[in-house]
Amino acid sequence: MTNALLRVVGLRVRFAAGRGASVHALDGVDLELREGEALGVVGESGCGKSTLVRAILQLVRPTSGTVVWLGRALDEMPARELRSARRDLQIVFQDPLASLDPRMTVGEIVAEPLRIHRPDLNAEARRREVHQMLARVGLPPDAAARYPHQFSGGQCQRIGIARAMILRPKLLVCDEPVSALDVSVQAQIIELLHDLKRECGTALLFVSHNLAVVRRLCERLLVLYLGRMMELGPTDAIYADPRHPYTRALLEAIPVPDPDVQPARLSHVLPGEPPSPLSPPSGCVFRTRCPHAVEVCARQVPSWETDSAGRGIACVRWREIGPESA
């Protein structure tokens, strides 16, 4: 991929435990990200997420790997600079109304990011941006002069894309940013999003565990397992031809309101939880819940391949297992 905005290679991820263990919280993620393009990150909880995108802003400090911003590795930066490239890297979180200050009008809550780096803008100016990305992102005119409290969660979610958005970022991370509304206010902050990425160019970093919010987001997609990616590509084409015996469990969790389908789709449900990032199964991390792990795959650990069409896949059977054996 050229002219990327963000590249992420050999990303890792480690925190102390104690008594000398470690869990491995991302182990060697690469990807990269364009301008105006949605990346979609899913797995099921514990897979790694949450610290992949931390990491990436630098919330996280990465054990190693390296992240390029706009040509430029951002742990290398000096200080100052990397608060001045925050201006372009902007974050919406889970929890609607824990990220918003409570002891904080929406109006200054919003105006913050201009009082740090839109230094030359007067209070008048600011006031009218305030008010611009208030109504962009379908909020009262007089939410400016209310607290976070007063408002319900997806309200909250959207006075988080506001703030997030006020600089006009070329980067917005949503970490699971729906997953706390419910399906209707869920629809409504995705489209959102989407209006705000095609009228802005603004790159999306899209973490979500439901598969179903992310394809009607997202251009490419990338699965994660234990902290290690196991299928990365076009967003269509992973829906429609999953490579990964993963992905195609992941896909089987999502509901179909068939009487008829449901019962089948069921008993592909991945059995039990995924194990302990204190220690990872050796070879295949996911090769204790597979249904087509062999031998191999306990003393292998999958190299990343790419197919024809330029989608990455970690599983040493892929070519094999054909979507029948799914």
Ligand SMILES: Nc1ncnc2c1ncn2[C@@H]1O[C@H](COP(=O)(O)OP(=O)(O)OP(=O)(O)O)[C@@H](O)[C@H]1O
Given for the second form:
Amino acid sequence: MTNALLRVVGLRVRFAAGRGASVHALDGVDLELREGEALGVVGESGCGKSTLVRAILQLVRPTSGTVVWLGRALDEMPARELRSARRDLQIVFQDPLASLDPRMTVGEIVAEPLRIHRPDLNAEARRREVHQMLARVGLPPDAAARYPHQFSGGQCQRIGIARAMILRPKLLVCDEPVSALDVSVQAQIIELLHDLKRECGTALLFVSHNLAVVRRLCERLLVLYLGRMMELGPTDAIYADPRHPYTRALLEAIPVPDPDVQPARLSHVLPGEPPSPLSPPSGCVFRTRCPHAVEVCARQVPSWETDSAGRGIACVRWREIGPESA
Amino acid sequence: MLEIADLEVAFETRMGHVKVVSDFSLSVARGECVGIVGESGAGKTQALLAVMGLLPRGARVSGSARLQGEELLGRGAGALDEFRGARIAMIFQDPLTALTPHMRVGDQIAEVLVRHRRLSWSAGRERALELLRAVHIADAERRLRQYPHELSGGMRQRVMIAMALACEPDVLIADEPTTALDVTVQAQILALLAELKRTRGMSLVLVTHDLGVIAGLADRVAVMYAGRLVEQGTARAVLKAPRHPYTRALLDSMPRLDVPSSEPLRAIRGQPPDPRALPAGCAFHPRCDLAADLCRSARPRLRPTGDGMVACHRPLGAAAGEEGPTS
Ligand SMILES: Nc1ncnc2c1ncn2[C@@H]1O[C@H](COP(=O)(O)OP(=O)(O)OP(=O)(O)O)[C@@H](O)[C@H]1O
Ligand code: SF4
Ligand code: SF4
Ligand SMILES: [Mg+2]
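Since the structure above is the form predicted alone, I would like to see how the form predicted in complex with the named molecule looks, so please show that one next.
What follows is the whole complex; the chain from before opens it.
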């Protein structure tokens, strides 16, 4: 427990939604990330993935709960320590171009974290670091002197990764880093992240709505629905044996490029969309779409059950449903 | 049903004449779904906007596109409008740009019918309700009175499909209709399109960069690269035994659930070329593992193979005729 890089404890985020109403964007998230580990966070749009990221980065204030960084609560850290925590906690955003300052050259963009956090480096040393980093993420040597708009989406994402990785952070947070990219370029970026993570020992918090992408990068997986944790565990175990009906539905929805298989997959799709977070269903929040819902699901909020293999689940019926009954 | 032949689309820009679609020919039979795949910038959308007469003024279009024998290209805006919506309709990735923000969705659908079918407004609204039900929008009466921004992305896409169906078009063109949606909602929309194709005998042109999306719906698949068709054939042939190295590479780059997660994704190196500066010879050669000298100098023509076509000097599974290599 003590060697955790990041711990999120009982995190709740509520947004005021006018007329006294409030949106429970996150309702009780507990998780832990060890050094060098990669955790994937998946779920449909609006399930709270970005809110989790923003709460970890202290960009939104949690309604309750804490984010603990190397044993210290982030919201209680003195300014100096917070600064060094920031240095070790970097982010890559979804929209590659929008997240880069259009008036700065790529060299300036990638050098900026060094300028802020490594005042000991002189201009020449900084330049060397930047060039090494640009080469490492697969950008041409002349990239440093050019501007972001002169690059494609995939290349802009490389620039964003170079900026985030130049300080060798302990944790890299990625919010949908490849969802705006073409499949062929997605694969390049995923492999780049995979290699950087291994080389630098950086831990990864990887947010995505694409489960196929997450599988390659993350050892552990968290499935969120309407701001609640549905299932958590080792990625391979969850893919081999998804226990929560929602996890199963997400996996079944992934399109497979095989015309002998895919038409049949389309014939049993999860109906409906997540209900409004303004008035979440009673009991299990997934029950309005769950093919296994019974009366008790409306009455009782499923408790979080864990097992010795590090798996956790919130479903009152997961044992009786059994493996892959669909 | 729809016959596109030798379509070419070019833009006059400050940097000169830029061709974004060349030698594009494609036919779509009644009740058939043809999938068009390729990366962004491959020219998929431009080719179809040209067919729909929706390109901006600066665009130069040549070739032909016939709907049941009648030429669509080069018509005046008024004459084309008769076809557009009535017999051939198109839906887009982002429904918000295609819907009018300040108009209730029911009225938007009704308006199509008032305009093209000369229905009264009340009959149009009644039909709009039926259409919303046909695209499985829950609580359709209430939705009818809502504005586009009050609906989720998936619901807006359903509204756009309902609008496209209003005049019972013979051909529906869907350009990346699910790219912006969650996988779950994507699966719902694809299932809906499959149902509409089956029950209405509608022809469907489905544009996407995701081969998984194509696999569930398409009878035939056309692959585009740098403004040209590089491969065409039945969905089974193209997806299970692709002849073009680009198609193979696209398939390989997809994250799959049926291989161990320890296996690296096989990305295609480099990126799609800039249409202003296409590589000589085969436009794919800088990214192709099989590229030889000939590929760098001569552009391969589209040639028949079994029941399809391929444009490559060194097609995969060349000797085997019908049977290409299986993955
Ligand atoms: N600033 C805010 N004010 C009010 N509600 C908000 C705010 N930010 C997020 N929400 C709401 O909180 C919920 C969770 O949103 P969040 O952006 O975290 O979801 P997400 O999983 O990242 O979705 P996506 O996949 O669309 O990015 C949603 O219902 C959203 O509308
Ligand atoms: S608790 Fe009930 S409704 Fe919720 S996932 Fe389990 S079976 Fe479905
Ligand atoms: S023509 Fe040559 S470069 Fe082009 S796809 Fe075929 S083998 Fe590759
Ligand atoms: Mg988000």
